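One chain comes next, on its own, written as structure tokens: the form predicted alone.
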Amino acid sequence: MTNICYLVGTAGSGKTMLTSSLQQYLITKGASLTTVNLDPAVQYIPYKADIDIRDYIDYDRLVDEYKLGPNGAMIAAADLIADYIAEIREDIEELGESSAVVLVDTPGQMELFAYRNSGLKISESFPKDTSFLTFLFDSSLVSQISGFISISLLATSVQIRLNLPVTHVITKVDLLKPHQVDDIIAWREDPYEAIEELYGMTREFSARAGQIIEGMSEIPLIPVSALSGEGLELLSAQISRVFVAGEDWSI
């Protein structure tokens, strides 16, 4: 059986960084993982990946092939991985059948993950009830309500795309101070009245956004620092409930 935690979220959100740290972690609980990157412009990743996209797709030659300007040649390269689906499917079951876990890095942009039919295939090249997201909250959008509701949208938006069950992470919160932690975890138990005091938004909005981030209150919301390691045992605890039951990661 093969186990996938896709970690998706906005550029910058700290996907690298946290899927690195996030080997290290499990690795020293003794868990056995492979590790998938998916972004094919992606300079220099601070982990071993065990499935690179780039032995795939030459994003530079596409830049100087077709003339491509940055984004064109990311849409490019994002389209050109539904080419090798059965090649990348058949690498992540080969080496996942030994895995605890497989952890994807998905590209830079989300969007190329979570809106182009590439991402949309990989994902349902396997069982939902092996599969899971782990969306990113980047502190240093969300640490203000406005960007609090507009990532939490976006969460909901991809999680609808993708079809598949989610935890939400708070990442780099070594950059924030306590107490801008508990304004976020407190703005997702009890969001009304600080949707209701943005902006002057109408309450009907106000309303219909709230219940969107109020149904969200059964997903787990970790703080994390990939940086500190803060928050990386109750991620990986999250993610051996998921896939092992909760069991230690050496069984």
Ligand SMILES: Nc1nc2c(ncn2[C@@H]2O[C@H](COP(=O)(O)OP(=O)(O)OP(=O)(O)O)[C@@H](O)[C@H]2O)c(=O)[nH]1
Second form
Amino acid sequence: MTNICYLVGTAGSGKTMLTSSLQQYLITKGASLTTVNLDPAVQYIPYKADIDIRDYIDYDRLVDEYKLGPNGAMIAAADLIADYIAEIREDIEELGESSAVVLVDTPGQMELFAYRNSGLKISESFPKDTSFLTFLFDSSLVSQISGFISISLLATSVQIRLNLPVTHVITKVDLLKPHQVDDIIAWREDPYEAIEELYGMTREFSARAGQIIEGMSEIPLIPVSALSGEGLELLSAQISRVFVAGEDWSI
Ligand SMILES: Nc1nc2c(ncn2[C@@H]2O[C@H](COP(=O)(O)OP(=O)(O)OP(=O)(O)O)[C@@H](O)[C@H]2O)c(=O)[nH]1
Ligand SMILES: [Mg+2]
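Show the other one: the form predicted in complex with the named molecule, since we just had the form predicted alone.
So here's everything in the complex, that chain up top.
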């Protein structure tokens, strides 16, 4: 059985650093894990990727050969992933079989994985009951109520698109003051008042947005810092609950 955890979030939200610190943390806990880099355009990754999409797709060659700009090249690279689904699936299955979890670091621009077809095809090539999403709320975006609401709605959109169970994390919490983390958690629990305070929102609109956010109350929201290690214990406990029913990590 291959247990897969996809880390998905807006550009710069901390996917790669979180993959790296989770890898270190889980290894110290004795977990056997596989890490996958699915970002063809990344220059440097701070963790050892067991499977790396850059072994299949040469982003720099795409830029040179087709004279593409950075966005065009990223879209072309993301779409090219679709040609290697069988190989990636085989690689993941081979290593994932003997791992407690496969951590998948997804491309910088979230829409490349979540909304173009290759990401969907990868996620659809594994059973849904052994896959889940960790959606990253970038603390620099969600410390303001308007950012919090829009990223929450984005998280819902990605969940609808990929149709997988999800856990939410607030990343880089070392950059927030404790009261800011408390505010985010309070907005999540009772979004209506905060939404109504937003300039120009009708009562009807805030009620609808509030309902969506309130509906997330069942989804864990875990504050983490890849830098300080805060929250990694909670996040890995959540992953272990999903995949190994909270039992010993190593398999
Ligand atoms: N202070 C702090 N900075 C962080 C943390 N995690 C990531 N960063 C910084 O945030 C920036 C983006 O981090 P990445 O891990 O590359 O984020 P990403 O989502 O993989 O970024 P892209 O793949 O380029 O979209 C980097 O400058 C990191 O050093 C954290 O926990 N605390
Ligand atoms: Mg990254």
